[in-house]
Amino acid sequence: MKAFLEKKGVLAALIAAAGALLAIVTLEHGPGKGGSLLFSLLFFIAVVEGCIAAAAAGAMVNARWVGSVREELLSVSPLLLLLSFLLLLLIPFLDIYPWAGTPGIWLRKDFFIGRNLAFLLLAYVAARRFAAAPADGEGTKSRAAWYLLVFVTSQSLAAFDLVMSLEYPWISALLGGYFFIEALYGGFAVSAILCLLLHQRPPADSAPGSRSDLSDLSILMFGFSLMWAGLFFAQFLTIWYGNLPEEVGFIARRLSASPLRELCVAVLFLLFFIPFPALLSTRAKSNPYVVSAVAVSILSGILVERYVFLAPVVRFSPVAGAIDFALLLLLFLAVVYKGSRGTATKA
């Protein structure tokens, strides 16, 4: 299998079959379809357009552990084009938006699939830039400050577009850059899982008091799960203090009956009551066991809470939920691996 993967052209042709396969199970008629795959289309945007803002963060300030995983990062960016298909078969399903039937300047079908097409194509565009640029070199930050840009309005527009609008009047000003930063914190994370698959464990040989990169990625992790709480409070406190309908009903629906109460329960801890007390301590920032638990706690409240956005509104089809969803993540895993294998190769 591993060999298969690195023969030239495998990966685009696997690519392709795979945006085939999510097309005939997204089109096909049944109940549920469109949800399942938004569901899907919402996670793993974050997850990729994360992974790269990482790399593009690392490299604006200079961060030593981003020359360990760069190219595993960076090797997820032709995932934005297969991305930017997905989202086009959405058309069909888009009258599940409450405002599909009285279009406005803002809210219309055309404009709507329009904008969030251009900006994941340019995400790929930028990406792909930055990707191209030496790790050290002339242009470098430049690039990875445009992406940065990009990334900023897409995860927003994701946010206000794909998610926000499913409940119109809803308005969250705090939505979008709730998502970039819940972005980020999941790029930070899949880079420590990296980071531990690549290198094993932090050098043996390092000088007492010394940070790996690994210990470098624990703190970012650990800065970034009580920024994601200071927005989650920001955001509950200005509901409860301002008690407004519109918004009091968003958060109503999801604590009112189970299993979603218990499912935004489990958000939390999986964000911020897993990783803050996790990785309070410096040793366990080196520990290989609980950075990794805490990465996959925050990848797994991202997926979670994209659940709990969507299950009021929008029906499921599990069988079509589990073919996107292992679809992509096979996906992901190739093009990393594929990624990792042109680092050795260079090496």
The other form holds:
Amino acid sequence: MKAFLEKKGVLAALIAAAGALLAIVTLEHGPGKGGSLLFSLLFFIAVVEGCIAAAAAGAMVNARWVGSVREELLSVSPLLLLLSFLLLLLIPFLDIYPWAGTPGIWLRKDFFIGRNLAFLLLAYVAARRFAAAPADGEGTKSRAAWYLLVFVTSQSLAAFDLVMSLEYPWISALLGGYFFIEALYGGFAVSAILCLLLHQRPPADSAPGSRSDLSDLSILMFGFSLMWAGLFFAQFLTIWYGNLPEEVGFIARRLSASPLRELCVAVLFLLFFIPFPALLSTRAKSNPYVVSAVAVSILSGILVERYVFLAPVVRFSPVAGAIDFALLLLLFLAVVYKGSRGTATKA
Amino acid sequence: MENAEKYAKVDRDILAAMEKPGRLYLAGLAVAAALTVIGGILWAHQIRTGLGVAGYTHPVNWAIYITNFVFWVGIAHSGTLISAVLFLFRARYRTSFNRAAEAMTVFALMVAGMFPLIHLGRSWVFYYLIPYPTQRQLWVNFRSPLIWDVFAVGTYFTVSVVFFYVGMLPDFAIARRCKEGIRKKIYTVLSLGWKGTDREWRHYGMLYLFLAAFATPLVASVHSVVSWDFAMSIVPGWHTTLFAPYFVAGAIFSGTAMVITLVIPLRKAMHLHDYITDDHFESIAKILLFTSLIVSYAYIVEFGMASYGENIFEMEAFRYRALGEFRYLTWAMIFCNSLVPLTLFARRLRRNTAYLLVVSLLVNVGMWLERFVIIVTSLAHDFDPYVWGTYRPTYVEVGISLGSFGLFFMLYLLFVKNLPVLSITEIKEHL
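Next block, the form predicted in complex with its partner chain, ref. the form predicted alone:
Okay, now the whole complex, with that chain kicking things off.
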């Protein structure tokens, strides 16, 4: 299998095959297919763009830890092309959006799909340009900056268009910022897992991939857990205190019935109440078990939150959802594996 | 050069800034003091006559004073960012700015704290803001964001003063050694018997790290609370979830601009080019650019959401901001805060201190305008067209506002001549 993956063109063929399979699963008649695809799409857009954004942010500030996982983080960029294609598969399902069919400029099906597609493709182009630049070469930082600008716009659009407009006219101006910070948080979590998987036996203390890189990533996850909590609280408090029916309804729908109520609490725990105390001590920050558990908690938190966002308004097909998610996850693992092999070959 | 000689040079160079002031310094101090006195006289006039001398009219009952409060609290924030956050990130260039930034934080908070009292009118009953048990069991309204301000700003001021003072302890000991007469006695008291033993340094390092880690979340919490003064209300243009991070970023943006505004003339006047280099200015200019991008994002999202939500009140509030009678201020704000800082993408401009000074001054103006535009336009154009109104500041408000700038610069100029303007011990660490 390993040798198979390393053959030229195999990965591209796999991505194309997965895309075809996803198209068949999604376009086949049946309730909830579109909702399941939207769920997987939202999660993987965040994680894939977040991984590249983590590498770009690290490059911008000359972070040392980037050196140990840069190639693997950037290797996921081809998935952005697949995600762009999957976005097109949502076209038949846009009727689940309450604004569908009503006149308007911003909320029009073609413009809606067009702008999201454009920014996903732009993110792909920017990510490829950044990946093509040498790690510490001329122009790398400017390419990283360009990617980050596109990333912020793309994630904001995902939040405002794909999620917020599901409950139109509910609005939260913070949702875009909340999404891109969360994606970056997820990117750091993936970086920590990669750091552990690729460098299980840290060599010298100062070498890339050693414990100090892991500690740096742990500090970033710790800081982002606080930032996430701050953004969550700012959003929740304003909506709760304002107590306007059109905005408090969003929270009320999710907190008034099981199992969404429990899932909401789980999101809080997975994204803040587990990472924050777990990474509080210095020793825990370099403990592989603690760090990997926290990273998994963060990624699970993002996944559960995506479900909580969609569940009250979107129908899901469990089988289609499982296939969509499993295929995208396998592809994600395959591209990262290929990226890590590339690094090993270069080394 | 031998290490001992290098250290002695650092002592000499930085303590030289505390020598006898020149004419330019005295002139600056006189202007700042005069503005402060004028502001004080006008405040006394307002207390004696009543709030009628301010330009408050229905419906604009929050105006320049609250603008100044938010502006000065914002200015205070970058002090902690540069000092505490960059300390935690181990950014070396902070050494060039941290002392000036910490002093700026303390003075800006002192000035900011005055404005709620000025705005109250009956300033002598300010203690009603403080929650304490009374015989009649009267408590402040804990559900009001204005009371959250008292806690947030009070805590931030206390921590900032302690952080500022603790950071100066080793430098006071150096000043004690180098100065004579009454100043020596003052520095002796201020240095708390610092001897520089290993044990003292270890404890000092732990305390400084703790204070830096403690102060960092405070930065976010304080300006979030200030933003909630507005966001918790349902006034169009104010009630938005984005306000907390947007205000925090704006605070750091304005504070960074003020640090640049203060440090560029300081470097020239005190001949500190060896310690505050163009590389350091380039690094701080990047922070300015980064925070400008966040603020610009917030502007776009705010306008976008007003249009997206199709709430007629919200749409009208933003239409009025962009095209109403305060439109020039709105567009000036966008020019100063979003467009001018974009030029800092050019490395050559980031390293040009004269240009950087102009940009930072424009950002200061832009950020003051931002607070004014947010506060006044939303109140002037509330829900009901029958109660729409406008606002014109009176000479009392303008004078008190200028007085606040006078007070800030007066305190800063006194700081420059009485305390080490750079952290001597940290500079020596990096030699």
